[in-house]
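Just the one chain here, the form predicted on its own, laid out as structure tokens.
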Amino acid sequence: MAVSKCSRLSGPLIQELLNSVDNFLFDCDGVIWRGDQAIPGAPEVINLLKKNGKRVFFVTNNSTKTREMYAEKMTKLGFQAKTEEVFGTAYCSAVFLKHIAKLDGKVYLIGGNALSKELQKLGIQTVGSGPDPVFGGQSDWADVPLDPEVKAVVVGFDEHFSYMKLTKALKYLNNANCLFVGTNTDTRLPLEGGRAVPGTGCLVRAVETAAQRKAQIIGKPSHFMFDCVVSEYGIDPARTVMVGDRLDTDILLGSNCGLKTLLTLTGVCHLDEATAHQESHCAERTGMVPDYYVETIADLLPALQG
């Protein structure tokens, strides 16, 4: 289609996207619901994608929930979900590590109760969820003494990080062949009103800089959450779509894997922030414009019902 970057998908452009693709990946909150109410239509347009023939697949960054709770979520919002369609970095992460690094010991764990479960439903033990408080002082804090078995750090999201867990992280990867996993590194959680919590990415950074040693990134942008789809399911990338709301995750991620790349404007970013990228005209900001962008993925459904 010869359009410019970043032109607004509607009328005839939006059959003839819907024509040059098979399959589509959505990101999850502020692209087809936010908190825990769908956007208004997007569970007609995931339904009616599917009727029409097209495989769609959710790409999330959140690492505190399965699978089978994505799954369950869509379904109560009135969303046609599979299991084996959502691809979040507490599955990627135990894929990577089960797969690629064919990790052969525990994993010392910063993150949540769901984020265990992926790991132990592919075999992988781990060691250090939930709270870990201080104790002693600094001798004791630099002797602590840790599980001979672990030989892989994973950070996720853990509203439980502590000195103590960042104490043991640092301690583990001093050992060079300790690997060491991140799961996103967004570093805002935009909330409802404007409001923001820190995300997982100041986490990883965390650790990071405490041993001084950089983080395999499993999430988006980063090309393994896509590969995770493409050996499961053999997707070819010039017929796919990457659908969300962040220019930084979602709209790079596209960018990198060579998929066509819409942004929908119901969630973090705007599209003057879109627009500046684009009219920067600097390389590393060109991969955060977008293809297509809508007011919402609602804008597909006269093309879909007709």
The other form holds:
2 protein chains.
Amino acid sequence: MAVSKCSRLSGPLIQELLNSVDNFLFDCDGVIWRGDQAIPGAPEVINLLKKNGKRVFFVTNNSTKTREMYAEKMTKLGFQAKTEEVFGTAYCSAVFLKHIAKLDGKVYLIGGNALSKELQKLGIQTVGSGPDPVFGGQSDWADVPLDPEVKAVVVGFDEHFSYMKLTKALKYLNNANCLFVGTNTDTRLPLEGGRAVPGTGCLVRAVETAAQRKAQIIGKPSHFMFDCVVSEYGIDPARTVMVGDRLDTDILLGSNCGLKTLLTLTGVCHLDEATAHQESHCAERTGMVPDYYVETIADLLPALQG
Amino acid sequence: MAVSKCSRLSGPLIQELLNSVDNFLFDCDGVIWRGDQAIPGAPEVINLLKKNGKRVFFVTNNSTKTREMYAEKMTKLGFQAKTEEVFGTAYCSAVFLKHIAKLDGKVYLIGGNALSKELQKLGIQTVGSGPDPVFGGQSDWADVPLDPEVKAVVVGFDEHFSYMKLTKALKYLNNANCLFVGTNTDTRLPLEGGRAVPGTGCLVRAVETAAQRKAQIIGKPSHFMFDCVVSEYGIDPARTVMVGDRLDTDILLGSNCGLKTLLTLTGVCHLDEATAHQESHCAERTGMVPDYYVETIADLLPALQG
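Moving from the form predicted on its own, what structure would you give for the form predicted together with another copy of the chain?
Starting with the chain above, the whole complex follows.
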């Protein structure tokens, strides 16, 4: 049966999708939980998928938790999850620097403890974490001493972001050989009740503007997150589905990597945004049209229990 | 005599230009001074232009000094300059908010004391100046209390820029009626010896990314700076020359406003950048080709003394 894109996943279509894939990639916030609350039914869906022999991975742009911290949170919320199933941008940035860029030196880090820990686990030393308030005047800023062993600047989420950090990043990046990595470009971090705080994308744009260079972005929709899963598990894109609540990151990642895509409406995107992309017939926007959508991933539950 | 663009201003061309204009707009840093040193001969040029009946104005994107501070610096360096001849983005932002946007409320200010003073001189109260380090966690940031009287966010140069300031700006700008002004978008502040520190443009981009809105930009190349001079002095664009060292701000402002344009090579731009724009025959780049160039504005001295 030929199915048009952006179809509601229900009835026999659910079983058809379950039969056609072996691997599930889930975004986390807005998909399997919201803040500190599991989406009702989500733990049962994940656990039954595994029981039915599917491989499940968690793919998140958030750089503020290590793999271990994610696995621990999941266990607490009732998900069966292992550390090695978690692919966050903190871990994937470390993999990129170590195995792709073959970094031989330290990282100047605009980012938090989790990012620093993931880098250190792969043997990469970091400098720069924590508060770094400004001092003195223009000449002091321009002449601020650098660590000569730093060979990369990494920008992740950092609530201690400051003008001094921006200045140091500019100075390191004046060296064209210094690598420049951004964990992700999400402009906002959505919280419960429609609230939001500035996301890593704001910090990445500030540093890019100062450095007059573009960062290599690790997070969705860049295909690198999926490359990480493939390199460790050898999964087949054609038999993989990406499940997410954001069209411009989750669904676009899936499209970019040749995966099936499933939008869930428990997060930040509404269905009319997906249909608007579809009806635009604009080539640039087709990647943001999911194959399927559900109100919540709990909609998969009856087919899994049946 | 028809003259092609980007001509070296020398010999009889100088006198021809002097005869054809009544008003000189000078950028400051890189044009009449570098850091704390006058460009040799620049004070004599400015003072002789005035003696010869020309009107002289100083038009700068820098928001870290008041008009009075600029006039004082100029006097110290040997320039005859009056406060009312100085048009900096601190002053012009205040004019924009007071007289164009008719702001009735306070400003949430990401910026320094000079910007705050210029706003206060026009009766606009500001909140937000000075250090504002982060505290608590995500919910504290999202729930940080706002001042209900704030009706505009202004972003200028601020060495105390922080994640907390970014968060507050996002919250104020979530109100679509809140005005959003950026003093300028210069990506770097050049210092002596080829050094540079991050410019206001980095902070504006960070706030724009968080707010998912574009700021109204006051500084060059936006025509508003020139509008300010016109509204106070009624000068004729056709009899005005803009003298600057930057193609993308000074020269483009002049082109945008129908002024004659003169590039001086004592600042950040090189002649080959101007000729590259000219030879591109690209419509978008023609505005960055100056009518004339000089090595230094001191090249005007013989004609003025003669």
